[in-house]
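In the form predicted alone, a lone chain appears below as structure tokens.
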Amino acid sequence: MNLEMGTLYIVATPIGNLEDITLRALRILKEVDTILCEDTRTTKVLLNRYDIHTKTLSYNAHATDSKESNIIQMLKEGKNLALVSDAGTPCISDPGVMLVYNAKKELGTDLKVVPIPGPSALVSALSASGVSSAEFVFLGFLPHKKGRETLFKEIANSKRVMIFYESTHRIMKTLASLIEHSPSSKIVIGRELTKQFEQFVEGSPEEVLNYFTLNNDKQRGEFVVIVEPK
């Protein structure tokens, strides 16, 4: 076993409110050699808030193979790295999962990957929804085109709670699809969780669509959609 191998920390960061950061996460971000960021500018806001001066390096869906190879080489050389996303827990509907996969594939059991748990929009929304969380299926972000209608049919026929993320550009289209496929289901939408304008809206798909139609200023933001089974 190579005792000099570096450690890759998967560090959850706030999804909105910068106070939602754990003491352990702050310590790790200060101690590692480099922080791998989805967007260094976004992460800098958090680091500046807590007076953390660790070197940052971008790693996102557009990262080249050579950049990924350089990061893996840093781990080989004994560098400790922290992987963060723009918000929430890395590798959950997040391109960081490819780095973890490829690093494990190349470095094997010598590589130590350590999760530093914390905020997650999925868990935050579910915890405050009043919906049973005994069983649920998380779909991440729905595809824009191919396979989208198939997923709405799957949601309509599911016996389990279905949860997914949606963007401000597609929330109204999504609600229209839920009216078509799951008109009698109860849905709960968490919008801008932990931020200044955090909001929960619940009802049938039609009721929720009507609400956002009448309050079009509420159509902006980041959404978690929870659909109860019929």
Contents of the next structure:
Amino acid sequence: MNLEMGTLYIVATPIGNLEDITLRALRILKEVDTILCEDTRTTKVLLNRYDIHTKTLSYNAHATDSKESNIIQMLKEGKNLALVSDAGTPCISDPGVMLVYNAKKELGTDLKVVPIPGPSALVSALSASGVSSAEFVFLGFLPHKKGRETLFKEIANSKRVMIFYESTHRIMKTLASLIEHSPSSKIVIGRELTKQFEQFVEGSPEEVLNYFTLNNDKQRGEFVVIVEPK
Ligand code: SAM
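Switch from the form predicted alone, shown above, to the form predicted together with S-adenosylmethionine (SAM) and output its structure.
Starting with the chain above, the whole complex follows.
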């Protein structure tokens, strides 16, 4: 007897505000056999808020091959699984791509991988930035060392809007590099989106750096950086 294969749902979750979750996402999280979480403790906060008691299992960048094989085996046995990350859309600068790739490779076209769309910091920032979204390039996180300078040169010469993610630790360094390479570009920074201290800061790289220097409490948080072409 052939068991029907399970479905792998890629479920977007809030990037801050716990109300930002779709009805479909909540239903899927309730109905699946197991939720694969980047960090089970983070996801539990969301699950508790919505009274969801589905079993959770950790799956993150450190997942071993054997853990991945076990997950693929669960799908083979007909288990429905939901993959979530700590915030936003899984697989977008977040773990999950290898799982989807390997599961598809091993289980072939019988495997259904179903996106459950919802928040992503990239789209949230761009949507409220006032910058044209007709064409843009998303760079994810910039490399810390190798290739970093080259990328800043590419950003400076780009004819398209360039967007990337940045962390508390590197935001000032990144602004300094933008002053060096793209002094006359307009940039928009979306910070702490959907959270209590959400803000957008825009101007030349120098103006934005000055703002964060004067308001150094604002250097903390999560950032999306949007650079307009010259
Ligand atoms: N998968 C997520 C998504 O769909 O947006 C992105 C995860 S990535 C590991 C985390 C980065 O996304 C943060 O360092 C920050 O650059 C950006 N980010 C996530 N939440 C954010 C928020 N609420 N406000 C601004 N940026 C955010």
